[in-house]
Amino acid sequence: MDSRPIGMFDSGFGGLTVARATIDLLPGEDLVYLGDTARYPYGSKPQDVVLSHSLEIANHLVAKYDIKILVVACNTAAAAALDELSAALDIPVIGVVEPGVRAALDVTESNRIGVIATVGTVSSEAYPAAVKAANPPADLNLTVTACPGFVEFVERGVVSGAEVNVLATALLKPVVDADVDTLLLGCTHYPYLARPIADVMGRDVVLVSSADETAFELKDLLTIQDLNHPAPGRTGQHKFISSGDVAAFKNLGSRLLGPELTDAMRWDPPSR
């Protein structure tokens, strides 16, 4: 049994639908978020450059906070920087994007799935990576398609309306032609922008987010390497950090996360 908090981070709001499904799941366990806003948005950064900043967060949420496992709540960085964090700590990280893939592989009924992602996840081709290591049906057919501008309309906190509309349209266009019945939102700002994403694909497909699915394999590997808090029934504290304007982390986010989000506390990265 550990007493010590679950570490996660997000390049901003996304990896607060992550944080929302811990909090529901394992209402007992201590978390500690940071979103690291000064520096969002990853998806359209460097590899190399995401990963730096991974790796300062990291170290920050192990020195700082003695977090017992690590969630990396964002998908740009799980595909840049996850071998290199898992190597680099002495504790277990864990991602997003395997989790969403096992969902969305046992979703599909045609075989046909969608992954819409960042710049930065697209061109790291950890979705395809995922896909074939978790051993698919020979005739799956996987449309992959990056969607700029979705992370930007979340941390303005606009997540509906003409712009965002006409915008989700536009992006989408790939998914809704190769015929899906599945996509998976491979980023976890996306869960956001469910509805207009769900209007223009059609109530026939199946939008998996990897939040709750993420959620559900940190539980087991807590059990799994004997991590739980030992004092079942407690309520656990949450803890949130920004990089960037407190006062408006706190603002959307309370708004996107719930209740738990009273108050937020400021993080200065070593690197901008």
Second form
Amino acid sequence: MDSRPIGMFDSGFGGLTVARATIDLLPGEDLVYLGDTARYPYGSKPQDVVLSHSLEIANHLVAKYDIKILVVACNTAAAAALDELSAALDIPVIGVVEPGVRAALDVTESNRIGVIATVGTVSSEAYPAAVKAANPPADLNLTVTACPGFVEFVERGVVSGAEVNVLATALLKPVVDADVDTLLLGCTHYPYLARPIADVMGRDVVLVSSADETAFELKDLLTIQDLNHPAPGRTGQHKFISSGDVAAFKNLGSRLLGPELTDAMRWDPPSR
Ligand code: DGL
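Any chance you could show the form predicted in complex with ligand DGL after that form predicted alone?
Full complex below, order starting with the chain above.
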């Protein structure tokens, strides 16, 4: 049993999709979420920069909040830094790539899966590697494509409208042409664009988000490692931190996450 909080981070608002699933599945756990809005987007940055930002955030969450487990709620950061974070910290670390892959493999019937992600995640080849490691069916057809620009819309609070639709139509062409039956949203920001993405993909394509699957993995890991909060039935406390404008984080964050995000605190990252 362990009463310390769960730590979680993303480049900005995207990881709130994972925070939402976590709060719903583990309502008695405390959660500290950090959105690195001053330094987003991560998806267009070199891997070593994303790694360095991720280590700074993880060290801050451990030193200041004494977290018991770290959830890397950002595909780009998980692709660039998961192994290094696991090696550097003496608490368990989980990412979003493997849980998402598991969910997509469960869902597909045609074995034609599409993955959309940031430029950084796509170029890391984390998805093909994770699919290979998951023992896929022999005829699996995987199409991975980048969607630059999606994250910026979400960070501005724009999740629908003509501009989003035009961009979605252009960027999703490779996965539409590949005739996938399952589309894995390989960036935690993308579930906020599920509506325009679904409009382009059509009704027959199932959109898979890694948020729920990651929360299930987190729940299992807390139990296996005996890290559950000792007081079942309590209501957890949720802290939100932003490296950017905290008023803006609170406003858009509460719209995206829901009523648990009533306030946000400021963190000044050591590097910019
Ligand atoms: N939410 C992050 C991800 O899952 C990405 C975003 C960014 O480009 O900052 O990849």
